[in-house]
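Only one chain is shown below, in structure tokens, and it's the form predicted on its own.
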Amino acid sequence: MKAHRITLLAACAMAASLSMAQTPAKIKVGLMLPYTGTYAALGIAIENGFRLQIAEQGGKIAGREIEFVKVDDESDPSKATDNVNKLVKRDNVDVLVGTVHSGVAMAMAKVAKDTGTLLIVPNAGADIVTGAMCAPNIFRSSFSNWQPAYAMGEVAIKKGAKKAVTITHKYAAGDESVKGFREAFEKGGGQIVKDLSLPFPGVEFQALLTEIASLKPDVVYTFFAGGAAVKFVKDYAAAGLKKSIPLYGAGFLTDGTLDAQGADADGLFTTLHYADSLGTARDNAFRLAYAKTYKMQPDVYAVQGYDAAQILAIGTAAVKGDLSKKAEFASAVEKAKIDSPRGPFMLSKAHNPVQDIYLRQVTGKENKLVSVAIKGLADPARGCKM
């Protein structure tokens, strides 16, 4: 009786153990976002987006479940390689997925780079991570700074404008930007007046704004997000510059900001591979789906955490959830069409997404879309070596 039992237990500690072989590990994500400050809203954004997607596909990718380990990077460059430090080699993370600072990003961009971990950038458009910092583990599912600002600088020209002053924070992603837009404004015969900046997050605007009205351009571009966006735009407004200055910006002056502003958007002009009325079958669906997840509408940072994920399902499919097969996973995302509420895209050489950019106007409270600025754009990647 006794060895029967003895029997007995070792079957069930088998079996148990068979069991355990048989469950695939989870996959450790680690979401390195902000989700305090100037960017929070824009962090919850993509992370939303993110575990949607995960949620479309039964929350499980190529039979693992997902486990994830999250980070507020506060949008601050100075923490970042300490933070990027603990998920990658104090949680064992297997992919990062982050982040909306440009400074940070190219921080998490240098570590994923030297410890080959899987990186997914959900934001952050410096030109330098699908540029000279390009690598075959580092994927980008958003834009590069790049390409909403050429794209402006091609329609400010189409619109007359010969004269352009421009004004940002004083970081990566406002320099990026502000240079976009100036490669193509130059090249259709347009002139940079002034180029006014200052330092991140301050949102100080007075002084910028009455150098502004002195100056008297045809157009002024902006780069600005989240906070700093919705006090620009009301900022801009109460200068009574609106009225006589057309302001155009890189689209994310008015993503996720429409309901702070209020009035003081209402027929602004922004470029951005996202619009909120695209009107597709894919878009509509998707739409829906996290308006009913969230009570709340879907902005281009919830598309841009939706397709990182996707690019995840797409590479881990591919190696049938070994993540250790970094040079298939990265073949399979490379040779991938992605279905995305934006537009299907695939990623260039560098893995940065070769999409279209959409001109859209503020009505009320939604970037509609005006046109097609420019048709599958892709950033020049320069300095990429891969």
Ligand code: BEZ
Second form
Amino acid sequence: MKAHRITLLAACAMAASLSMAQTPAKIKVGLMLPYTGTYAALGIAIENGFRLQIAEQGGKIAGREIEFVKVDDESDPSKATDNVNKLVKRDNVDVLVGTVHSGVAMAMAKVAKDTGTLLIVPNAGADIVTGAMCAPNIFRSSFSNWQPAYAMGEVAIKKGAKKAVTITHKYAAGDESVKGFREAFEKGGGQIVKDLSLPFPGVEFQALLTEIASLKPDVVYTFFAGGAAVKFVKDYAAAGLKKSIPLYGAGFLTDGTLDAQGADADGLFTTLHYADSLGTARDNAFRLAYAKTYKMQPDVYAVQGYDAAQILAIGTAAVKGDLSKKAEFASAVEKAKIDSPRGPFMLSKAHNPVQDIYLRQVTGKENKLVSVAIKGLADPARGCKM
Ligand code: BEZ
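In place of the form predicted on its own, the structure of the form predicted in complex with benzoic acid (BEZ) is requested.
Everything in the complex follows now, all chains and molecules, and the chain you saw is the first one.
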């Protein structure tokens, strides 16, 4: 009897250790996103999109379950290095996914580069991340700040604008967005008469709007997103400027914000790598699944989160779940055509999406597709040596 019990216990222990050996460890995903502050809704949409994609794959990536370690980065660059170091060194995450704010993303890219940790950027457009800081282990599922801005510079010229004023938050994303717009606008013979800005995340626009009224440009180009975009669009209309000076923007101005902006956003033209009415089977299926799961409409941030998970799945499948094989992971992702709701795209050599930039116009609660402003636009990846 005693011998029988010992054998049974030994068998149980063996079975347990066998099943442990057969169940691959979970993939630890370090989600570093803003969950508070002006970009909170953007962080939530990214996480929603990321989780939706994984759910569509049966809740696993290449047969491995996922464990999330989440950090609210508050869109605060001064806390970014500590936050990302905690994920990498304390929590030992296999992959970092983040973030929204360009300044925070630059700190993430530095740590990823120094430690070799995989990083997938699901929003922040900081040009340098897929420019001078480009690295084999860093990927972006979103855009570079240059891309939608450059496209809007061309659109403004085609619409006949000659003089523009720009207005944005004073940080990498705003500065680079204005620079991208300027490049195309000046190439087409336009002139920027004044660059206006205020510190991130301030929303005291009144004095700047008064200055715009007195400068009387043909158009205003702007980069604002999230809560600040809502307030800026409303203040621009309240100041009476919407009637007299067309407001153009990188599409973040009106993405995920239309419920709050209401009629004040109606008619605005923006450029972005997504629109609400693409009408493709792929996008329709994504939008339906997202709306069913989260009881709200998706936006560009949800798409970028979804595609970050697709990039992770493609790389992880290629290395059969062994994320230490970084070179094989990268080579699979570099060859892949990503079946995005925005339309299929591939990554450039610098690992930034080469993608169509759409001209959209706000109609009711939608950023309606007007045309493809620039087809297959690749970021110039200035300074990338890879
Ligand atoms: C950025 O900081 O890169 C950014 C933030 C919000 C929307 C788009 C870009």
